[in-house]
Structure formats: structure tokens, C-alpha cells
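What follows is one chain in C-alpha cells, specifically the form predicted on its own.
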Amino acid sequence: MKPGRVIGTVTLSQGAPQFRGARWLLVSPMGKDELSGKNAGLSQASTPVVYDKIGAGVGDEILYVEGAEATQPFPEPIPLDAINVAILDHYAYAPPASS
């Protein structure tokens, strides 16, 4: 699972029937840099699209999956790259001590 903040939102005209009753939602990956607030922006990763049916909303902290692994709650094989398994109503980080 990786941390990401929810960017936006894309508006499809059609889409495949697999997909209905979900939104698709553009988000910002979260590092060391955005999870320990030093960034308080956007991260330099790409922007992954990650399907949704929980209901995150633009400024939402989430948990997404990438690969297989986003497809498993399908019956069945679907072209899907990335897709939201959490809302986060708080985290807390620590970075790593360096030696």
C-alpha cells in the first residue's frame, strides 16, 4: 500500500460496465518529504489515476494499491493500474533515524 493525496478527479464519457458506480481520482504519492510535512505541495512522483469506490474526495489522504494487487476485489481479469483500499483520518510518521 502507498500514502497519496487525492488531486482531483477525471470525468469520463463512457467507460467499461466492470467500472460503474466508481470515480476515478488523480493522486499525489506521499514520501518522507509529504508525510513528514516538509512538502506541503505536490510531490514530484507521476500522478497515478486510482479507481475508487469508498468515496475519497479532492484533499483526502488515502491508501491505494498498485498492480495485481488492485485488481483482486474483481471477480475477474480487468485493466486496472491502481485503486483505493483506505480513507486516512490520521497518521502518524517518523522518519528513520540515520546513522
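No experiment lies behind these values; they were computed from the predicted model shown. Positions refer to the first chain, counted from 1. Take the two forms, superpose them, and find the largest set of C-alpha atoms that agree within 1.5 Å; that set is the rigid core. First, how it differs from the form predicted together with the partner chain.
In this overlay on the rigid core, I87 has a C-alpha that sits less than 2 Å away from its partner position between the two forms.
Once both forms are fitted on their core, a CA shift of 2 Å or more is seen for F19 between the two forms.
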Contents of the next structure:
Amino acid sequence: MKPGRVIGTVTLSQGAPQFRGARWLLVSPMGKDELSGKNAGLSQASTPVVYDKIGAGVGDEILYVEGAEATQPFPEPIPLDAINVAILDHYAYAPPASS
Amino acid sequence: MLHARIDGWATATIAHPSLKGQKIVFCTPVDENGKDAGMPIAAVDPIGAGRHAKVFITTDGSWTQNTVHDETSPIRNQVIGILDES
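Coords for the form predicted together with the partner chain, given the form predicted on its own:
Now the full complex is given, and it begins with the chain already shown.
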């Protein structure tokens, strides 16, 4: 699972039939600076598009999963790379001062 | 298998059902010299590793599907061991 901040949504006028009714989030991955509050904006990492069925909105911090496991909640095969698995209520991140 | 250091925690009320009741931690991957080696990742932690503990993390989703008893779980990362100090 990777932490990310929702920075937008994506809509498709055409898509694979398995995607009917899907919501898509544009996510800025959160690295050390974003998690520890030093950078409240966008990270340098590239921006994945993440399938969402739990209802995250722009500005929410989420956890998303990339890779084959992303398709695991679906009973049918689905051509999916990334899925939102949690909307964070609270979090803390504090690496040791020496690192 | 990833070698990482526990650097934080998170709570989520709205989440995939297989995350319910699981402790979620943030981990920073580290290399063999203990230097940071990559972006922080989140993992479920059933064994209760402490702050800044060095841990092993599996990225094998099928293992985690077993331990949370949910074959529809998309969760990959799980703390599976705490390293002794060396």
C-alpha cells in the first residue's frame, strides 16, 4: 500500500465494459516530505490514476495498492493497475532525526 | 521481502473490509547499512512493532489474503518480523 493525496478525478467517455460505473482518482504519491508535513503540495513522483469504490474526494489522503493484487476484490477479470483501499482519518510520520 | 523501519501509523474508518481491525503502519525501506532506500509504504502490522523498529515486510498479497481470511483482499504489505538490534 502506498500513501497518496487525491488531486483530481478522471472521467472516461469510452472504457472497457468492466469499468462501467467506476470512479477514478488522480493521485499524487506522498513521500517523506509530504507525509511529515514539509510539503503540502505535489510530490515529484509520477501521478497514478486509481480506481475508487469507497468514495474518496479531492484533498483526501488515501492508501492505494498497485499491481496484481489491485484486481483481487473483483469476481471477474478486470484490466486494473491501482485501487484505493483506505481513506485516512489520521496519520503520523516521523523518521529518526539522524536519517 | 523488504527491510524497513517503522516511522508512523495511520487510521482509516473508510477502507476495504479486510483492513478492519488491522493496525496500519508507515515504513521507510532501508538498505543493508541502515540508510533510507525509497518512498515510505504502508503495511498492516499484526505483531505490534514499535516506533523506529527495524522490520521485515512481505509484499506477497496471497500471504496477506490468508492471514486476514479474505481472498478478495487487495492488501499486499504486511509486517512479518521484527529484527533484533545488531
